[in-house]
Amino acid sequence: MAESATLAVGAKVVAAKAKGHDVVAFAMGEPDFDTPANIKQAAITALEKGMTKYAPTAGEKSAREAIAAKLTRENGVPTAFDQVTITAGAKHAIYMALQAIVEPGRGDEVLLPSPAWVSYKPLIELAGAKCIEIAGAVENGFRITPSQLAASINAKTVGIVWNSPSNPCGIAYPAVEVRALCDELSKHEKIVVISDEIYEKLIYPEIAPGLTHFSPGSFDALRHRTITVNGLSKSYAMTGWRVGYLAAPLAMAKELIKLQGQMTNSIPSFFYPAIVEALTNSADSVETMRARFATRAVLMHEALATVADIRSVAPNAAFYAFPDVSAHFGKTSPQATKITSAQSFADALLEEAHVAVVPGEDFGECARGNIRLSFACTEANITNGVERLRTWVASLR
């Protein structure tokens, strides 16, 4: 296995800063906001009260009930607490879901709309399945179509990993398009839908009027075979807490909880009151952060439009822009680096202009000409960093 491309770039940024370079980092998908004070206080209070012992594998009942209520109320996914397990981040939940649905050695295939987050493909392969990428065209805002989905399904298909809003594309599918894709999936009874909805609250109708989130688990024909994955990392600025969760049909949930009991058991017990606080009393904080991200999305897209010979889809969700820089392949940088790929473009940009971006190769075959920029950073960082990018690109020959 290769290491995560995003984490690899993060390590390069640390190394460059250690050398004294002033690096503008667009690499990590991590909000620059602090965790809201009321959420932190809930954990502090629980810790002070001695909530430091083992918890049930799936988590304290109160936190599971809060998650179930949230999914039922907000997502239209009818959920009881015993269908929920709380995991060590959403990545852990996706890992377990894939381990549960894939039978190694059987020739299973799992579909992956791409460009897609760098960890999905390795997680699919670790489970023992072949990853079948379905490429979303930049002309269609990186979104796949029902006809593409239908053409990718065969007798070996056991699952699909779905992610909207999307990392790395920074787009959310309109609800009508998700329903159309769900219609197609409903024709194939053995396909399990793993829906990663970690960015669900970071949608910007200010940019795409009428845009809303739609959960595949709310689709009647798929409810009995959808595993909904989410967490508190992105919307609540809680990345370091490592709080994820999944909800599944009860028979699936029981098996997933058994698997978790042989892996990590529970997350720290004093986090559970913080989960309840986040889901029941933090909507204002989430909205404040969402509105700032929407402003940054516009700023990032307008700034990228000033960079010569790149193509970019306007981000309307999450906190990423994913421009195509392939028009610059074949050129040479000021320090004589030959630009032949997104990787060499990103490496030279960091070395020469001290701007960190994530190259597109690990986001899918269709993303080899792209780079990912996170705007989970200050407006000044966006303006400064893209200006450095613009100047450096103009110097390529």
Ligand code: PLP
The other form holds:
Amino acid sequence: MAESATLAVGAKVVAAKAKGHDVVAFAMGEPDFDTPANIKQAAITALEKGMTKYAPTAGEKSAREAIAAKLTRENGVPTAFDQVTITAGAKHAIYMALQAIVEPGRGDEVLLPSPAWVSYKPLIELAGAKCIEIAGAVENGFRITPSQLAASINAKTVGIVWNSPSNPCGIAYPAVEVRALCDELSKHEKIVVISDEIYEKLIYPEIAPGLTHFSPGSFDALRHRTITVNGLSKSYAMTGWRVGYLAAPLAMAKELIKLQGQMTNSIPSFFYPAIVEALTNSADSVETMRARFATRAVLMHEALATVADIRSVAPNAAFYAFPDVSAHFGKTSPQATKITSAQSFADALLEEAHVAVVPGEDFGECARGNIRLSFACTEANITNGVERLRTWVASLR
Ligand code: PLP
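Let's see the other form, the form predicted together with this ligand, since the form predicted alone is already up.
Complete assembly follows, chain above in first position.
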């Protein structure tokens, strides 16, 4: 299997810092904020009370109920607690969902609107399916259209991995466009929708007025074949906790829970009260972080506009900018590196200007000319790092 490209850049940053370089890291997709204190306290209290034993595979009922209530209330996905399983991060939920829907050796295909998060394709292939990328054009804000979707579907299509808001695109689809895509999917009864909504709460209507989240699981004609995936990593600044979840139609959920029971069993039992606390009592903290990310999205986009010959889409969700830098391919850097790809661009940028970005190659065929910059970092980092990028790009010959 391919190593995760984002984790690989993370390791290069650690190595560069160990050499004493002052690195500006735009590589990691994780909030720079700490987990809200009330959520931490809920776990500490649970631990002190002795919640240290095995828990049911799918999780404590109270936490599953809180998730079901959230999905029903906020997402319009009517969910009962027994349709929910709490997983070791959203990544684990996506892994299981793909293992469940793909039959190896049958020629199954899974659709992937791209550019897409680096782990989807390896996880689709690991499950035994062919990954069919559908390219979202920069000109269309990285979004795919219903006619592109229709053209990608055939008798072998068993699923689609849907991700809005998107990593790495930094955009959310307007609800009306998601509905149009759901309408197309509803014509094909075999297709299971795996909807990864991990950035759902990080949407910036202050940048794109009226922009809201839409869950495919709330679309009547798809409800019976949609697996909704989410987690606490991004919105609640809890990446290191490893808390994700999925909700599926009951028959599917039962199978997924069996799979989980043989893989990991439950997550740490003292996290369950923290999940309830996050979902029922932390909206203010989420909003404070969301508003900061919105400010940084604007700052990042304005800063990138000063860099010569790159094409970018203004981020309106998640915490990524994903500019196309391919106009610089064929040039040579000050330290004589030939820039031939996003990978060589990112490597030379880190080596020479000490700015870490993730090269686009692993986000899809259509992303080979792009680099990803995470703005889940301080405003000073954004200003400083993009200024270094601007100066370095200006020195390419
Ligand atoms: N889905 C997307 C789109 C992501 O960007 C990430 C993390 O970068 C994940 C899932 C993984 O989330 P978790 O930390 O909950 O496993």
